[in-house]
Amino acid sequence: MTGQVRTVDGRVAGRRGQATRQKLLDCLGEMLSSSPYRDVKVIDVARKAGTSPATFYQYFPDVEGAVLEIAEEMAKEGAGLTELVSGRSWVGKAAWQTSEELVDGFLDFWRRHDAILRVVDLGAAEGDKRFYKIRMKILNSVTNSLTDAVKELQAKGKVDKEVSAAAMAGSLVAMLAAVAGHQKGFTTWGVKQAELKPNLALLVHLGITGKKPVR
């Protein structure tokens, strides 16, 4: 983490205060991946940090508060999936392997982060608008470069002025999010990951080309 670090009542944090700091958000990040969310208490958290309660209240106001720490962290990331998209080309074989390499770079991000993204999804899901504002900002980066690629393509005449820029691109990314969320569920369907990346990123380049991809 870069920048001040700042304890709850607004003083700057030291080194030896901000390294606590970060050990707390590490320890709790390594529960979540064991423990749903609502279980995991600050008593937990501190004791598998090797400090006390008092100390975590020191950075957080609670679990809640932490958790949202991460996921700014790692919302900042997610944007930068847009590196992904954004100035590459759409055009001949250049399409299929920047369809491979986006979905690759969804599929991965979403493994990395597989813990707090599900914390933020259901945040999402229950109407909380800052699990929600976190959400959105990993996928509109995503979004708005593929609408960019799709109206680039329109200009040139090589997709259809009728289809809606936003709505492909939207969909696309919808898309990519559920199936990235839910890797796991396609082993029991008998789907191995080498079948699963090429036909999401067919349907990626028949979404944003509407053409059959040229390998």
Second form
There are 2 protein chains.
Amino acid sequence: MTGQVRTVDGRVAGRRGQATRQKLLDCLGEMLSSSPYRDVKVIDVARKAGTSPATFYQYFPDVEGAVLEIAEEMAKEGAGLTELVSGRSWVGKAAWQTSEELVDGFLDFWRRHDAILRVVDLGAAEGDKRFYKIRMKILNSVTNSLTDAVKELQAKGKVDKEVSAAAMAGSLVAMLAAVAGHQKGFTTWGVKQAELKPNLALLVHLGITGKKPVR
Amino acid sequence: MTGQVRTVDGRVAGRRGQATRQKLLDCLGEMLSSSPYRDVKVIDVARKAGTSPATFYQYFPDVEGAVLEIAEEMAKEGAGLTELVSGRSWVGKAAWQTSEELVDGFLDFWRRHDAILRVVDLGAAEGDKRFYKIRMKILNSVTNSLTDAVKELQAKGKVDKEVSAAAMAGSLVAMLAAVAGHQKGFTTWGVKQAELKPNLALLVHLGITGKKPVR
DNA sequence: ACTTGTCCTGTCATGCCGTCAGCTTACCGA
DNA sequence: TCGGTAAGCTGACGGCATGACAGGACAAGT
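For comparison with the form predicted on its own, kindly provide the form predicted together with another copy of the chain.
Let us now look at the entire complex, which starts with that chain.
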């Protein structure tokens, strides 16, 4: 199902080819974190990878194509974020811990993939379906788990029926993603990382359970 | 203090010049909403405005410079968002109305300036101080008002002292901005606009007052 | 050594960028 | 009415990234 890695013109890539390809991806990833997406040029990536622009075009149709590749890879890892929610308890003290761990895990993931997520976000916001799909893939894993959590609490009568589970989960996840994407921004605002996390956890807790947390 | 409008090489722009300049800005704005930022070319903007690329460079150092201009304009309007919070009540039924109106006003503003805000967001996320400053200008107006609201409630003993007012306000505003930026996304997710807004308002209410709303 | 298929690069046409000199247009005072 | 002056615009150009191709370099098997 994975299919072999192929060049643009259809050849299958061998050991050496795959190495080159990977090197190009790595260099592109680095470039994205050090300079604006708009200014990333194929020639720079190629130079950095110690090869030529022509080689780049053997493996990717354009810069965007390569970015999608990196993003896809990241999305696979992102699917693991489900673990932060599924099977956790949303009752009593455990709920507070769940909230905290969710926030921690989420922010950490975002910080690790900072640069590429920015580009994915932009692509998605601009309406590009491919980027949108990737963003979905990452966020869905968390959103769906959270949606289930809310529905479960609703079934037990612990949360108002009026609340739209999906909208609530989606909003919270969007918040986490946004804050994560502007972490640097908050510091300039005079908000320290240390106070940010508990507040996010508090909002998550409030949103999901509708109650103040018991710590 | 406003200073006259000047060309890149220092001449003051007259009536005709200002008109051309404005036309270029308008066309750039349109282009941004119809095609990805990365693909916006000076030549396209110029053609659309019925002029030549050289003319564009008379008025703006580059595409980014022009975008900043548009963004600055929008930021002025955005300062008015303060009205959505300052002087409003966060007690009882009034609090729920305040929340709803804040969400409404915010989402509306974002929808109106959709395209340009996307670019500003990207620029800010990439660490460009100029874009960051503009984003601040818009969000600060709301964030500061919200921060004050929380502090006031804390002074009255209605909200826990532990809560960091700034972090809470910042997180909520980031959430609103994020959701607003991906409004289309939510619909694909099976979440309707109609259920989104009340949920956001609920989260805002919960975050600021720490309590469930009285409707 | 020879063949085969993979892999890389030199080169080229194309098109956009950003700049300049120089032409046209509008305004203003005499 | 008529220059003079500054504003406004554009054609043209060097420079650079893009993307396509053909041919050379390389590894592996025979």
